[in-house]
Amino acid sequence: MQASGIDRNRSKLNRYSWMGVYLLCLLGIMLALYLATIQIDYVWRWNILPKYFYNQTQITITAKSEGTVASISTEKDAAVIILKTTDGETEKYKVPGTDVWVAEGDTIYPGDTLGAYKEWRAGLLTQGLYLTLKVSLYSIIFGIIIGMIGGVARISTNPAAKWAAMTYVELIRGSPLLVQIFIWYFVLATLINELLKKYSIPEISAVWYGIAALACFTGAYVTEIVRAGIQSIHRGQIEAARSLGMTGFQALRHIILPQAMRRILPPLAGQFISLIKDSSLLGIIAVRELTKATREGITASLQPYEFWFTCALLYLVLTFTLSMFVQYLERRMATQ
């Protein structure tokens, strides 16, 4: 009994000792980074970052036609400008606040500023973060759908479904994601948008082609994860379900998949974390996700260190949050 208590104390002391080693290593890395940065001629300006998350922007109201300012009145904390055009028609412009730049009787030309107001808007990094979340979320949802269908098809006894799934997996996994994004944007997008334009249908934006590329890429890996998860369940479970009168689909839905999900959650989490990081490649097709927004911020401010550290931290927050959520799902499924 006493020996057991001594062993526990030694184990705890050993654990705390190694935690101290870890903290010392972490502090050493941070110190080395600091010493390296002070050796170069660089001025840190962390104070410029807040405006790239949220800032107050001046919005200008411009005239659409040529004419003369007929009247200026006030309506619910806004200035109302009535413009009488050269065609004899009237145009109404509303400027929030009282910052009006014209007076009655002024001659106005198209593009002239009539007034301005200030509005709080999301900054460059916030917009990029939002788009990264949007792209990742849609890609994960579509990737799961594709992967579930492909995983079931991979173990199907139907040769057409099985070989179609195998061809899809090998094609996608055998080529780089960057090449696939180029194909989706420069080849498929051109063909599809030309057909849509021919029938007067609005074109599809680059964001959705980026989502399609990421979803198809992720779906191929999810297909193999689902296949491996299903095949890891003992075949006797299927035979037992069939002996109870269940169809193959019912056995898969009620018996096999619930058990397989517990086993495939960890690899799925790893794949989805990779997907969030892979979304940074969409900047090459003019999608302003987080990495592209960071590059634009660096171009405007000439402060690369602050922006790249912030970008890395934001990606870490996204991936860590997803990892914690998947661990929560694992615990919930383990108790059911």
Second form
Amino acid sequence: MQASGIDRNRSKLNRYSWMGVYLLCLLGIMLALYLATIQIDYVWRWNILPKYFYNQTQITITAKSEGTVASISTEKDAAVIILKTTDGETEKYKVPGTDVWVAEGDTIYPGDTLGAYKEWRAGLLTQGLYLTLKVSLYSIIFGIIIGMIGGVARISTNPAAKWAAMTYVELIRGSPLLVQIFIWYFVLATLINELLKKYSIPEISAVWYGIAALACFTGAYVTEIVRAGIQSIHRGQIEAARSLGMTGFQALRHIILPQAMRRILPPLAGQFISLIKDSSLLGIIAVRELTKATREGITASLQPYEFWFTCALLYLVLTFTLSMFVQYLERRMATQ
Amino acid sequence: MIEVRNVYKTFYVPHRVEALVDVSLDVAAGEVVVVIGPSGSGKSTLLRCLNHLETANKGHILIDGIDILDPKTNINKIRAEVGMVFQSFNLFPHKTVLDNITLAQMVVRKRKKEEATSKAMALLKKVGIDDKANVFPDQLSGGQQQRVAIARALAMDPKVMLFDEPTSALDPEMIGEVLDVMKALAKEGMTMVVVTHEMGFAREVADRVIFMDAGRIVEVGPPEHFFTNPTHDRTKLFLSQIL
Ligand SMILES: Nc1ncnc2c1ncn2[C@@H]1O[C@H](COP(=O)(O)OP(=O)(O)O)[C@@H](O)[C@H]1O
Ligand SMILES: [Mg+2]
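Take the protein just shown as the form predicted on its own and give its structure as the form predicted in complex with its partner chain.
Starting with the chain above, the whole complex follows.
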């Protein structure tokens, strides 16, 4: 940021020494925390974390029936084991890699391990992060759709549309998100799933009820943001459009919304950042998003400090990326 | 072309104002009518009633024989025939000058892009700013913006043009360029209703001048009448203030 004329000029030395003070404060806090945890004998084990992001597991291939190993050959990057069963049939097993546990002529019983290979798997935290991303993304998309419709309905002269939008906004904004999630999961989900069962349609999973709760919650706030954005456009714009013969809808689409978009974007970004953070509540309805995954990781590893800090950092990465993206959009719209 | 019969318009918010009281007025095709009057006398309201940006409470307004106060009338169709130029230009800031002029041609008149563009370029040439077709409105001076606004209205091939104090927001040196465009338009035979205090313009092109006060039409006559022997005291007072 450029120093403006109303502030005094700082010398370079002055600026750098205050930056130093800032860094010292930061380091001081971290050191104090570390020393405090040492006093209660907490052992920091950052090295256990990587496997909760990505880990290698051994997968074994077992025989299905009794027989003898007829041949072992290699095919590309895998070993192929041909098994002659006692029933006189042949079975073919593929073991990626070279880790074969049997030899030609061996007698095999069902369940015997023929070979094994290692596979990289996404760990608990990666899965949680992915689910948080997925839930947030869907909720944002549905929230935008609901909010656009709601915002336009809110300023419509049609009483039904206007009152419906107002009721929706007031209902959603007037109760805690946690309660709304419970209503979606314990009331609506049971109701809907029972009905689906009755007509033998597959049930909908908890994730989607969670997404619905978040989307409806966000949609109400987006409705108000869109309404304010539209109303912030000068009356002369709609009058000019209408005086050219455009319908209300045409004026909205070509004149009002494109201009309102620029003003809507910053508060919208704030709303979506809240949404990402609020998705952490979905853990209580058995959706294994980042926060729930973190808690499970702690139960398994008994290292809460590392996990909670990592969890917070991962949320920060998500929200920071989103706010950077929105800033980019804003700049692009400004230069358009 | 325009028939206004005993029109009343009262605003109730924020407080009761009788903006138009028993206003009647006929404008023939090709006629240029200049409306003058003190601030708050109802000039803008009259103009805005003519293309239904305000709804008159009582009376009849006929444009080209069609009653625009009839709920069955398709008002968007009428508005496309009635061009309006605002004091504050009201160009679309997110569109280039060219797009400002082509947009309504395409969405309202359903013209093809090429047709709309060539029409827009011809009009920009006519108002003398065809070199600015691809810039955004905020890069233009006030006078240039107002000329674009006129071109935008003309692109719809209107039968009538309404001007609401088109030069009041302009720096003095830019007033002339806008008035010149309007004079040319008047000479081509466009039907025009112009709210303005530019008496030079009125003297040169107006067929009739209307003086309004407190929502009523007080005095009507050819421009010379107002310069030589206005009858009403209110008119004399007003003219002494602006001339
Ligand atoms: N939308 C409105 N709501 C309330 N009052 C209005 C509105 N538009 C105009 N008025 C009032 O109507 C009167 C006439 O206004 P207007 O037609 O704008 O006058 P003029 O253009 O001659 O200055 C004024 O007293 C003004 O305050
Ligand atoms: Mg006015």
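Residue numbers count along the first chain shown, from 1. Every value quoted in this text rests on a predicted model; they were computed, and no experiment measured them. We call the rigid core the largest set of C-alpha positions that still match within 1.5 Å between the two forms.
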Threshold 2 Å Cα movement between these two forms at Val95, rigid core reference: yes
Large Cα shift (2 Å or above) at Tyr328 between these two forms, core-fitted: no
Cα displacement of Glu104 between these two forms reaching 2 Å, rigid core superposed: yes
Between these two forms, how far the Cα of Ile82 shifts once the core is aligned, in Å: 10.1
Core-aligned CA shift between these two forms for Leu27 (Å): 2.8
